[in-house]
Amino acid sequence: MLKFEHVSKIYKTGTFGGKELHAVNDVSFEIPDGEVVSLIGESGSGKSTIGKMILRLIGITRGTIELDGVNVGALKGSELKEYYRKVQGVFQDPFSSYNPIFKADRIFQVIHDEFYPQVSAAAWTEKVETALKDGGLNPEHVLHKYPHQLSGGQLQRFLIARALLLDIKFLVADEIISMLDASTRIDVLNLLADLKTRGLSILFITHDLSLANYISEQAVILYRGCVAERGITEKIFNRPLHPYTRMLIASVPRLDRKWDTEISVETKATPLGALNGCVYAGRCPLAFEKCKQRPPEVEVEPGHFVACWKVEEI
């Protein structure tokens, strides 16, 4: 399990750094094993922050983030290198995961080299195939090419196979379908559901309800780097209940209803809102002067969890 305990990043701005930017704002939730869970917002919302935390690729500022119990901001050496082998991510433009002068296969040469240097090249020859098979594609046809000479679908899929090499517990997934083409995505799309089968935990991280609500069984609604809901993802589908949550799910065109008769989308502006209150309250329409306080998360039915002072008006 991978749990996120009041996690925050903080970035110094302007002039000398006297400026904070609070990209991720005291967040927690868990992921359990074997699971997808998604995390949903609008760009600049934190969702990649929060993915190359888990990754280490950027620090985290406050909180801690553990998996199976142990720190992973603590890691370090041999420590970081073996959760390495249980942690990856694939991101949203597999071209830039790849350095255009070497072929693409290079990745698994890498793998090899560092953490598996005592496989023969025949026995590891054998597993690259496996894992491409298992990731959908033909080694015949996509191995020994450039990442020039293969499609974004298939680079995805370079990088999945990659994962598989490691055999991990925990996947980053960053927007990974946004760049490839419809016929493409369902593809994708099904074999992460075929990893999670498999005991594979997935953050899944989208701006896209509708594939959120397709692969997950947990969401996590994200704005400005807070928590506005979170839980079960049919509960908060099925019945939305903050604000932000509301507006986004009204912003999706629906075939059975006309869009003017869905939840209102309005804008309405407040000086509501500072660093320490609810970081909705300028576009919200219920914002009045309690939400210059943060609001708490509440469980408002088992697995449904929503941070708004009137929630139980909505």
Partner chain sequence: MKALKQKNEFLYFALRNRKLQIGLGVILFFVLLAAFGPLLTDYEPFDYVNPTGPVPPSSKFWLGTTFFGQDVFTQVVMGLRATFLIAILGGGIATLVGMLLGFLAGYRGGILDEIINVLTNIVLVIPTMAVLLIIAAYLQVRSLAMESILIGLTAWPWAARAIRAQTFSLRTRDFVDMARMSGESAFKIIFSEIAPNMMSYLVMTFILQFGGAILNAATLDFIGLGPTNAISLGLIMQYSMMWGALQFGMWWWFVPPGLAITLIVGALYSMNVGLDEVFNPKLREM
Contents of the next structure:
Amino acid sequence: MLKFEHVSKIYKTGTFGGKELHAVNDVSFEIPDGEVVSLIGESGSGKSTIGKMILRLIGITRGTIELDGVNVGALKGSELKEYYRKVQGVFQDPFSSYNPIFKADRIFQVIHDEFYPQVSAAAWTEKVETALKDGGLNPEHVLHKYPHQLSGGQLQRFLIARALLLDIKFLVADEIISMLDASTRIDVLNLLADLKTRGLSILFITHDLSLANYISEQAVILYRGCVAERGITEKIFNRPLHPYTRMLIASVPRLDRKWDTEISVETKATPLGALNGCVYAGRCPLAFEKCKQRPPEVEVEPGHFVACWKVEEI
Amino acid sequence: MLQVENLTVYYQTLKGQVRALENASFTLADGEIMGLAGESGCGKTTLGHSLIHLSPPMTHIGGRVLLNGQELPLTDMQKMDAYRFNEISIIPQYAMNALNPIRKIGPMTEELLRAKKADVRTVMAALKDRLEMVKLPQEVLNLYPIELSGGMKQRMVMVLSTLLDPELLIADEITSALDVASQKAVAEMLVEFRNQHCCNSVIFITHDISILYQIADSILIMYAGQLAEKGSTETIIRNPRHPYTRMLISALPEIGVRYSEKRLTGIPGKTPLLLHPPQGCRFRERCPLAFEKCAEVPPFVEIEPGHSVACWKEGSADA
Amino acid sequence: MKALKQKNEFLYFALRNRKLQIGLGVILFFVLLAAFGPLLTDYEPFDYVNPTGPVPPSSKFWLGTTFFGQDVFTQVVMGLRATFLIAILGGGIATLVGMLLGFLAGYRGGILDEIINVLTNIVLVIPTMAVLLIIAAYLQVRSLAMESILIGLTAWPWAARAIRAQTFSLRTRDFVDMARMSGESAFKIIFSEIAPNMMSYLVMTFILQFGGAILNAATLDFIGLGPTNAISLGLIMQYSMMWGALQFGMWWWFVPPGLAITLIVGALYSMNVGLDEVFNPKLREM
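Having seen the form predicted on its own, could you now give me the structure of the form predicted in complex with the partner chain?
Everything in the complex follows now, all chains and molecules, and the chain you saw is the first one.
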């Protein structure tokens, strides 16, 4: 189980580092074993920052992230390397994830050299081919090619196969299908869902609510670094409670219905400093005096948490 | 009104010509918002760009484009300059990230207008109304782009690109990087711009058909550099005739569908490379209906008023 | 994004780039001259081979003789060797130090970046020539190697800066994060993931440093602070000036070394501009 406890990521900005920018602001949630949890938010909401903190690609300013009781933020040297045996990530831009001057399958060689130097070349080739097949690829068609000779979908599958070689427990999938074509995204999404049967937990980072609903057991709705609403996906989608979630769900373009609701748009520039109150208040039709304080997270029904002062009235 | 006739544009590369756009013919009525959809590499961006900035490595192979009956000097960069921004304007993909982050928006706008030899004072006055239309405060002119959110920046770019009330606005993937709420806001404001005559006709390039259903009057589907189908939005969504259009629509995840209950399927196969495209119908290899005749290029024919399809099966019983 | 194609394209454009062709041709000519020139002469650079003193170029002395009757051609070809040695050593040291600090600062960032940045700025604002003068004047016996090291250790800052900027932009690419998640060490990431991506840049840096070292050495030599136990193009020019070659119209004494330096440095810059065009598609002439 991966556990977030009051995690914040704060950047110092301004000439003398006097201003603070809260990219992630006091976030707590859990990802149980074998579940897919969607992290939903717009660009700049801090969702990728959360993914990168789990992967230890950026530091954690406050709070702790624990994997099975081990503090992820404190791992060093060989411990961190062992951590990467269990936890891996796939990112949004498949082309940027590969060093452009090498063949794409070099990523497997790197895994071999770093983690399994004792495995013979022949045995490793076999392992790679199995992993590729598990990733829905035909090894003959995709090995020994440069990244630009493969499609975005194939490259993302490559990265998933790379993670499978490591026998991972946890995968961070950061917008991994948003740059893929309509015709391939569903296949990659299904592949990801199939990984669950291996007992894998997945953090599925997305801005697309229908995808989140399609794949995940739980969802976390993030707005400007703060959790607005979280819990069991079905409950959130059937009964969205936070004004932001409600607006998001009403804005999803659908083929069976035209947009009918009014939405509120941001009309003020983003203040860079830390906010004490509710981060959504500036845009919220329900905002009132109390929203100058940060609303606490309330469990409105089992497995459904909302951070809004007006939650009782909704 | 925009008329595109047999427009063919190739990319010149060392390996040969990439046939990115072939024989595109369509018309865009006054006040029409046409959605242009297809997978990446289908030629939709090439089509959009060739209407305004046909420069190397893009090469004009054939065809012509008429704007209000006047032929555009597509290949003459200098002459096209008179049209650009004045008559035809484009919001390129990622334009919102291309704003200089450390230049205040107001001065930047004035500079742009001066460069285009527009009457700065009158336009700057009109700018105030436009900002109101997109619900941006006047203060944005004193802000730096870095201080705006993605949705606000995109709205600002929309205002900038339509300041001179162009006849044609080409919007390339302007909603792709935004969250659904901002997508909706930007798309609806675009419709409002058209309604208020801030621009006449719009070509809205996107890979997201569900947004087109919300705002477009007509939809043009492209596949591998060729036009596949064009019709009114209702027709394309409710009664698509080209097998590719049908697959594209069915591959969209409906909201409410869950993996555990119903598994969605994608479109098998992949798009052909346009360096050496297959003979005949380019969708042939992925098409469940393909037969011998598909070895010839199917013509893009009107099967009912305002509805054109390029498919040999059209008209036969099993289409 | 296109490695294979990139390679082919690189060759395609490299072989057709006039500036690169000319630059490379000139450099090749002088390298061959330095390598095989000494075989064409029977004299030693400091031997007084012509007892009558200075004579203009003739079939016996191809580039004439000096005030003391030394063969100028022999001096020039030997001087070329020294010049190339300094260029390789000095330019090499400057490039290496610049790479090391640039990579470290760009990849590690943070406090290390700031320290290196301060160091770079300090070396950058110190008048290099003045320092070289002081150090060179202080040393009694000066060798070519010593001169190279001095030049190398003062010329790295702009290379470090440029490499830092490049590294900084490359390190934010996802493939670097992928490498980190593969447990690769920082050293390995820098040299096997980042450096190969800026090869073109590093080559160009080296070429510029190579040319810069030649000019710096020539300047030092010319003002009499060159090596005390060798001959170089700059030294020939210094001797010629010291013994009044200009006043007595002994043009064959100072024109050949001066021309050689000008041509070599000019050719290097031409190569650099040419390579820039080859590497940067935007500058390519189709």
